[in-house]
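Read the single chain below, which is given as structure tokens and is the form predicted alone.
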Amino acid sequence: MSTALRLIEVDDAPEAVLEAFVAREWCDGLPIVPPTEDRVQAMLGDADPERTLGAMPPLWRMATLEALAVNAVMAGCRPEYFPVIVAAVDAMQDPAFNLYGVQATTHPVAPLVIVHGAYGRRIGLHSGSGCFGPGFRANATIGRALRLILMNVGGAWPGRHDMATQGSPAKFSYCIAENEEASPWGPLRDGDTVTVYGGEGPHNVNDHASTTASGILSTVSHTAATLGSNVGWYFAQSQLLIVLGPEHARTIAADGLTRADVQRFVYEHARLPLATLKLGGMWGMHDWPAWMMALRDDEARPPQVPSPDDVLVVVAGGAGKHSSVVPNTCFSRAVSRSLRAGA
């Protein structure tokens, strides 16, 4: 282990380890696996511990592979999970993701990690019933490792650099696999790939009655269009993630709709009239430039996102007529990385 990381000695009792890490603000409050030199080395494998993925905001500490491995051990990850963690951090460091904004905003946003491809299935990443958790080690520990990295390397602690007003359970762990076998349209991204998306916790879409694509997608669109949403037509970076349950996806596809058709439908229908938008939410914030409030027709229904391509559609989950809408934080865009590129 490099001298850049601090070595401490504590009693090997689990309670003593937890107390030591909590006292030093090195963990999320949950029990951790002690990151001994042997465990960190096993996590790294043949990877160069000094390799860095750049300075991580908001405190701009260097995201070395060794630092990532330490946090992955603490979170309870297996070594085979590490390529996913490296690829996800690499994606979050892309300027388009705007990690500084995601880390520091008052909005309860968290990086949702979506894993595509066969590698995720081989390591046990879950894409079926209850995929948002709990109960699945790979999902839970990969998501938790990333949160520990965001705290310990990036330095975003609640009320200190992470200014989320209320936070979110998604900030503990937020990782799923795409249920590619259940998708009528194939995967969102080809091959062994990781996508990070700065999103709120999932908003449930309950539709047990609709038997047509238009019925289900109208419910999805209505769930997405809310006055309190951080997504807004005035932000050029806004995106919207739709996570369709397999039953809803099958019904939609049976009516002949493609993924592009779903994107277009939600883009056109997830809207509120300007008169409603002006009631509250984010309308009229004092520091907005004038062009953001240039629209005058109260009957106009501006789109939430710039284009249909900004509605991302994946299939995940198991049996049941439920789906999810995951709004983003309006200034962050989803970024994907190949697992090979992040290795």
Contents of the next structure:
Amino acid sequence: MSTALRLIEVDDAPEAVLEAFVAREWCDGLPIVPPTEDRVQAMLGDADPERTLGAMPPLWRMATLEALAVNAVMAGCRPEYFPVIVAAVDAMQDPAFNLYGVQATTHPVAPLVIVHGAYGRRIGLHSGSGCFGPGFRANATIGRALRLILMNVGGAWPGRHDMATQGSPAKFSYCIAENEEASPWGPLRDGDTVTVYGGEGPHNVNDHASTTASGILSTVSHTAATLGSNVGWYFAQSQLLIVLGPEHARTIAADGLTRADVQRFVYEHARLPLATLKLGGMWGMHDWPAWMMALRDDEARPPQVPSPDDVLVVVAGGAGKHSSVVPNTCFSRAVSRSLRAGA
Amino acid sequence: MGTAAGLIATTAFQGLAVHQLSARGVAGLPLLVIEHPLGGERPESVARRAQQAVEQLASLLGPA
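Alongside the form predicted alone that was just displayed, please also present the structure of the form predicted in complex with the partner chain.
And the full complex, kicking off with our chain again.
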């Protein structure tokens, strides 16, 4: 173990370990696996413990692989999950992701980790029924490890440096795999790749009635355009993530629509009239391009995101007529990293 | 001399602002603290906060 990390001695009882970590504000309040030297070494494998992914905000402490491994052990990860964690942290450290903003904002944003490719399936990442929920170790512990890293390495403690007004259950753990086998359009990203997306928790899209792409995408678009959303107010970095359930995706594809068509449809329809936007939200402090600031017709419907490419579309979930919309925080853009960049 | 610079924060974010000044190696930079919140306020409260900021700025700059 490097000299950068310190060893503590705690009674060898689960309750004592939990008490010690809670007292030091080193965990999320749930029981942890004690990060002993042997376990941390096993998590690292052949990875260089001193390698750093840079200073992590908001306290700008060094994200060494050893520090990441400590938190991965605590979260309950298996060593084969570690490359996903390293790639996700590397992606979050990209300036385009604006991790300082994501960590410190009052908005209830959490980095959603989406894993693409065969490696995710091999380590048991779940992409089917209930993928946003409990029951799957890889999803639960990879997401939890990233939260512990954001708190323990980054220093984002609620109410102190993480200034989220209410926070979100997505801040405990937020990790899914893309259901590529059920996707009519293939994966969002090629190869073994991780995408991090600074989003709210998933907003449900219930559509049991529509039998056409137009119907389902109208319901998706309606869910995506709400006055209380962050999306659209700071226009340049606004994005929407559409997570289609496999049944909705099949209906849309059966009408001949490609992923690009879905993006274009949502871009064109997930909009509110100017008269509605003037009712509240962030009206008056919005940051729009000149052509949108010049709009005067109350019936005008400005776009929420800069282009159709800013509507990301993946397929995940199992049986049923539900999908979800994940609005972003409007000052962070999705970033992807190959797992080859990992440990 | 360079350009005079400082950081402005509301009371609720004072702790975060102090840590950022320190973490960025500019702990000595002037910090202007105004009443929280900033958003959703009526014009008279915004004017009060502006007055708070101006008074602190004048104090930090010293006599002309």
